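Only one chain is given next, in structure tokens, and it is the form predicted on its own.
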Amino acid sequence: MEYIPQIVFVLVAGFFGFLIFRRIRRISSNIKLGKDVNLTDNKSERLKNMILVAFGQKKMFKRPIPAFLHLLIYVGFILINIEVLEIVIDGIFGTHRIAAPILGSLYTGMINFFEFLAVGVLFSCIVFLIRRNILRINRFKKIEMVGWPSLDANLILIIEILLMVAILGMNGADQILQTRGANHYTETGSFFFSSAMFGWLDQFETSTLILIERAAWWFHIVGIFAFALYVTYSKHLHIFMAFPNTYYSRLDPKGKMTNMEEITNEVKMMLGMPVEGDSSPPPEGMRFGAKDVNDLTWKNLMDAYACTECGRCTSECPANLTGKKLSPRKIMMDTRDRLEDVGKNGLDDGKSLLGDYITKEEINACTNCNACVEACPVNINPLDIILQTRRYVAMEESAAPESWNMMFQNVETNFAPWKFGVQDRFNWSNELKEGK
């Protein structure tokens, strides 16, 4: 009977560990469906990007108030989970606050700091719930946020609030049990924030208080395990994916488009220009552009899993602001949804990313301005997916809008999008010379 709590703890931890491992393997397998692209150059610059953008949240501070609250949640949740390490050790070995006698007064200071962060997380989560559900900030009301995406965001905030309350309740009950001389409750010193709960907790008998403390302890650790599993199905996967995503983000200038090497080489050969690398023509049956997720690169697919659904990209998109259907956030959410469906049903399910998830009307509305890329706090590139799907429409289906086809023809014949010859390109300047 003495070891039953430890056995139960190990079984619970093992159960969640197995589910999390299986889910991570599925996500990794889905990302690997993408085409290979080499993003291993300039490691120092990539590491700098990851530290500044993912860990330092550099791009978040373009909007300082939500950025500060988000940082409070982020730092608070990470540091508070240091206490989870002690809980795990206690759960495995059947101890209670094993670090308290070792660290002494330092332990008291650490827990007080963790409680301060817990209160900060509580405050921030409440503010974010108000912003989403009462103030109803415009970027949280877009069509792609109806239903599960909105519920998902609220669930995470509520779960974080409950976990923080559990920490404070556990610490408050623990301190009272220390003063009553209850078995196994090590002296830790006073904790400022949880001490505020004494008036409510002190009315309970010792046996009831032990039950409250143990219930809060189990709720917190099982809640952490469940939270870790849940985020792998949630948009909050960006908590982890932001780091590799920013590390592997493009280092080229944002306005630079990635050309198809096979097409570029063919055009150079037609013009008699030197060709670098492989000069062979495109292989037979090669698909130009992207119709489905396996036509995109693995980095595009990683972008989809790293999307925070914050809507900053959509709120900056000029097409969306003028009433067009294009939403860069929806592009990323659709890509992730397609990836999940492919992971369950395979690629041959009669569907494709372009057509069943993303429409031609959406991608044709894009102005290629890169506002979405600049706005994203974790360096996601929705424009790259838009460009690749548009390439498929233009080159494989020959279904580009008529106005585009005219422009393409003019570029091919006149080396400019306008319908007049090269020799007439500067005729407009004659009027200036004549003083008209």
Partner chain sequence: MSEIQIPTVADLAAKGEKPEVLFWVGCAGSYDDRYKSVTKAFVKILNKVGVKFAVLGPEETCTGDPARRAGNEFLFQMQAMSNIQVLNGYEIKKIVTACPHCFNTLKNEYPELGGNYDVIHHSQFLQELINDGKVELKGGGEFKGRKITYHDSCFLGRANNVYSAPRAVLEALDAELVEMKRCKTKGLCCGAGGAQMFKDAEPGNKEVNVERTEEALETKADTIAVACPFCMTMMSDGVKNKEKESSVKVKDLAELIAESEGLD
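Mind sharing the form predicted in complex with its partner chain? What's above is the form predicted on its own.
Partners and other molecules omitted; one chain follows.
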């Protein structure tokens, strides 16, 4: 009988561990659907980016208030998880606060510090809920946030609040049980924040208190397992993905578009230039540009999983600000949704990223201003996806907007995007000499 809680604990941990493992495998195989790009150069600069942007949250601080609140949650979550280690050990071995006698007063200090962080997390989560639902900050109520994305964001905040309340409740009950000399309840010293609950908890009988303490303990740890699984389905995945994503983010100037090497040889042949290396034309069936997720690079797909749906990109996008359909956040969310659907149903489900998720009207509205890229706190590049889909439309479908086709024609025939004659290009020099 006395081993039952331990067996249940191991089974629950194993169950969630298995589901999380399966989910990680799915996500990584989804990302691998993308085309290969080599992003392994310049390791030291990449590492620096990761440390500054992901770990140091440098780009968050462009908006100081949410940055500070977010930092509280971030630090809280990382550090409080040290305590989870103890909880797991206790769960497996049927011990209770195994570290307390070993660490002595250091243990008291640590738990006090964790409680302080937990209160910080509670505070931030409540403010964030208010910002999202009562203040209704503009970037949280855009069209792409309707339904699941908003629910997801609120759920995360509520789960975090419940987890923090569980920790504090567990610690509060534990301390009273210690003073009452209940079995198993090791001496830990007093905890500042949870002791605030004494007045309320003291009314309960010892057996009820044990029930409260155990319930809070189980709720907290199972909650954390469930949360870890939930995260993999949610925008909250950024807590892990931010790290590889910033490491692999581009180092080139933002203005540089990726070159399509695969057509360079053909262009050279058309111009009668010598072709180095492999001179065979691009293989049949190769697609120019991107119609679906497998035409994008794995980095574009990793971006999609790293997106926090914060909307900083969209709130700076000139197209979105002036009422166009384009929202760089939606580009990332669509890419992720499509990728998840492809993971489930395969690529041949009769749908594609461009057309069924992202529309031409959206990609046509982009001014290539890079505001979204600059704004993203985890170095996501929505513009790169937009540009690749434009290539598909222009080169595979020849369906660019009519005025763009005219512009192409002008460039081909007059070597300028407007309908001006080649012979007039240098007219300005005569005008200048004549003093005009």
